[in-house]
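A single chain comes next, written as structure tokens; it is the form predicted on its own.
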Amino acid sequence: MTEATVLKPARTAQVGRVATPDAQAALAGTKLFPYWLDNPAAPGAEPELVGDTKADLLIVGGGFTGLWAAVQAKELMPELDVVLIEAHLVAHGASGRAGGIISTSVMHGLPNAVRVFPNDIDQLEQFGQHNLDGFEATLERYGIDADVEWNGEMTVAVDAAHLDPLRADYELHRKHGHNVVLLNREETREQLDSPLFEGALWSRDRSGIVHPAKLAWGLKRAALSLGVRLHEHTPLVTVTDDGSTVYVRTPKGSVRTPRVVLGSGTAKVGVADINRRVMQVRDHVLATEPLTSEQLARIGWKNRQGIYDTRTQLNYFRLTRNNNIIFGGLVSYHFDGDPDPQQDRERETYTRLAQAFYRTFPQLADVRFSHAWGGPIDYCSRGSVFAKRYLGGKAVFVAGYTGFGVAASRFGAFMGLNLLFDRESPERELDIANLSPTYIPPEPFRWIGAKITFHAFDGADAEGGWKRAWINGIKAMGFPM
């Protein structure tokens, strides 16, 4: 669809006294597949591993963590023979399903960093800044065109009651040297016009938006150019500690190696302790058809920031290079972390998210949705990446980004490599590298708790009562909300 295409208005339905678009009608022609991955520029698959091989380093997982680990391992230690195996295709897991908002923080935001590691906050802030500088330099060094726009990220208050917490976040960011602007209602709507917005915090440096699949595909090309042996359609079947080496079996081959990076996210790899510390929740995302210039003018967004709102069950949104709006939220949980729930393949799953889009942008009643998809989030109790050794120190597992892994995955991979190879590095002196997140209750308690929590999310802001009390209780236990 070209920019000049005029979209027909979606059918409207009466909700109270306000006419709103019919979300089901707007989803009728939607493709249930990630917008980012539906691209003719997607690279061909690397061959499946067939036969037995050895390597100095094996990386399991072809998402951001695994790819960053492969690139950085070869840059730091060019002599290493590195093998990377991916169960499906590079970027087809969590990495190619993300919203693609780049954040400076390696800790799911500055307030979460202060909550979890108050004594290390200055160093963590430096790590976040250095990480983004390295992120940008890598893209330049390998010529990776990932549609990056360094235009900042903005948190918008959707209720007047959220303005005081937003101001507290502003003061916290100012205290730590961030270039932030606090906007009132009118100033916010000059940036992005929505009748819901009461104010905003705009963080203007070292953050922005990226095409996540193009980023992953670019890192794949970089890894191959550095000599990494990469095999797609090669799932890990078993992993065995053989004393001085680790033996990994795949459907048609095997790898024997002294060191393994497990960048597998929420996928189960046969190490029980990992699944006690990380759980998979499902995020859901919509992509609109490309907005025309006239439609885009209705809402403004001249600075094209990535946006988060302040609802308990938050929404986030950003523009693509072609002016599609990516609109995400509506988190859910499925028993035992089901990696491919049937609900993600049903249009009805996205109806409430579409309704939230139209409430946010009623000016865009004539906009339909081209794509809808679900994707995993590797949730952990501290809400930030961790790296933990297993198999007698020969393997390190890196995950737990809790939705902030697009840029933090570079730092996580670096931290994991430093632990695995016992390399001196400043983060190893801090708790982020030495403390692990606490256990999450097992099934069925995990499922029951998640169901109650996500039910509480829906309506907590307006209803309060037991829903707000439940969420406050979960937060008091140390879980990020």
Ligand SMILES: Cc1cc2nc3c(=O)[nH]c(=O)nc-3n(C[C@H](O)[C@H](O)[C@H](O)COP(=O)(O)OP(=O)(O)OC[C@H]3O[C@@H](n4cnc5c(N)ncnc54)[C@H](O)[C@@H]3O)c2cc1C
Given for the second form:
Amino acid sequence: MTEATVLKPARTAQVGRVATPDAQAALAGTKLFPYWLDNPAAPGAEPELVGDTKADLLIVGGGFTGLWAAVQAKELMPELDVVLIEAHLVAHGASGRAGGIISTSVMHGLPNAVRVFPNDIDQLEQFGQHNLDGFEATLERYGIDADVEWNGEMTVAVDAAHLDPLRADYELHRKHGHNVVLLNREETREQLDSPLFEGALWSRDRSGIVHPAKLAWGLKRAALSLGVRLHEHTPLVTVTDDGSTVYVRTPKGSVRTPRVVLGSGTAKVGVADINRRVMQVRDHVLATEPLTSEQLARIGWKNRQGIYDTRTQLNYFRLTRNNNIIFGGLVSYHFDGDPDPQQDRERETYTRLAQAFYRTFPQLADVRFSHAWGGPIDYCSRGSVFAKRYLGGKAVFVAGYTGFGVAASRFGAFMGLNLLFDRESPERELDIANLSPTYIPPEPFRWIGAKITFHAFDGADAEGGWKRAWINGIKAMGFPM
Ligand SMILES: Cc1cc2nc3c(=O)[nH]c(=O)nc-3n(C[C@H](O)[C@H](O)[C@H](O)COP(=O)(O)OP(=O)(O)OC[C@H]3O[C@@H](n4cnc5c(N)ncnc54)[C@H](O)[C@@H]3O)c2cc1C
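Shown: the form predicted on its own; wanted: the form predicted in complex with the ligand:
After this comes the whole thing, all chains and molecules, with the earlier chain placed first.
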């Protein structure tokens, strides 16, 4: 891939912020490429589509949504002739760039489910369980080794003021039968040692971590084994509704089909309504070099949970099988959802993230970073996946995970297929399948709003004031933060 390049040693002072010497040095030579995709085990590309073809089902996008749609479509309806087109390579988008923390919920967590669909909680909770049953069974069926570890997810409070909301989350999870424990400061630091941690909520339900690229590559292999015709380096260029069929043009060919799953995330694919409901936010991630056992012992982390902190500009972190720490969380917005913003290649972006890493783990001052990258988050007002029909019902768009799609994408693809093929299924009785997220204001208001919001994120916790008031105002308008 041409994307890979390295950060050079800093030559000038940072603008607006003073970088610590550690962060500067630790990023020299860091490869600007997702750690997950930088792997000799990456499969070769499937051939680009050349010529005109027909299919019973066309899937656009080779991320988790498209891949799960392909596998489940062939399992549910083996007679279907399925074509999947991916603009770049499978897992090129968010799926190959994720932190890889697996959540139990298909709704971006229980508190969000309560916020959005309070009357359907019990069923939504069941969907989460069934989704992970299917997730595990699929990996087993196709022999997909994606480094899955079911050690739970843990939210750590980085301020004593965050303990009350954490306790409220604990009560909510208990009320709904979750296996959760509330840890005090000492207990938290026994799990993972950071001077910032004041307490934690450890969900010991089925949740944990996965190597997201290995998962995507395994699903790709499964789809191919089921007979899916998969074409990489094949972007949808135009889509036309021809009445009874949909006509999709690619650079060197075309597909005529009665049904389309749009698993294209926040990309523009010629259906304007989609980008009124989802917007692309960029998130950024660092991978450390593998920790030695002595370095790992300095922070503990024997139980290897997936971790989120409670900062407004939140950080999340987890270990890889080789004990690299994946440390993510610095969101930004770029006008009109620019899919390749300069900020993803700037030292300043990753310096800030490295500083957050060292504040969290000062014991790891000698740890350096091997990889840095950015990726697209499909943000929507409901904060969780939706499926919506377009082109006279012949296409269904599935996305909106808002940063929590590693496991929920399996459910999203299932819900999308059921809508598209009019298949009976319990979720179709509920609002989750029948309502769509509200519109997000168009440009330039979107850009202005996002800029102010992300500026407010940076100081909201420490400074409060107008920043906190702004964030609360945005939340009150129904947008999850
Ligand atoms: C930095 C980061 C960290 C994250 N961490 C987590 C996490 O820890 N846990 C979690 O649950 N979720 C996480 N997420 C979210 C999760 O990665 C996504 O929700 C999920 O991968 C979405 O999958 P998708 O298939 O819908 O989208 P994508 O993976 O973005 O796939 C869309 C695909 O469509 C292709 N495409 C676009 N336009 C076209 C076109 N015109 N023609 C053909 N193909 C096209 C793209 O190339 C892309 O491959 C994270 C996301 C990011 C960016």
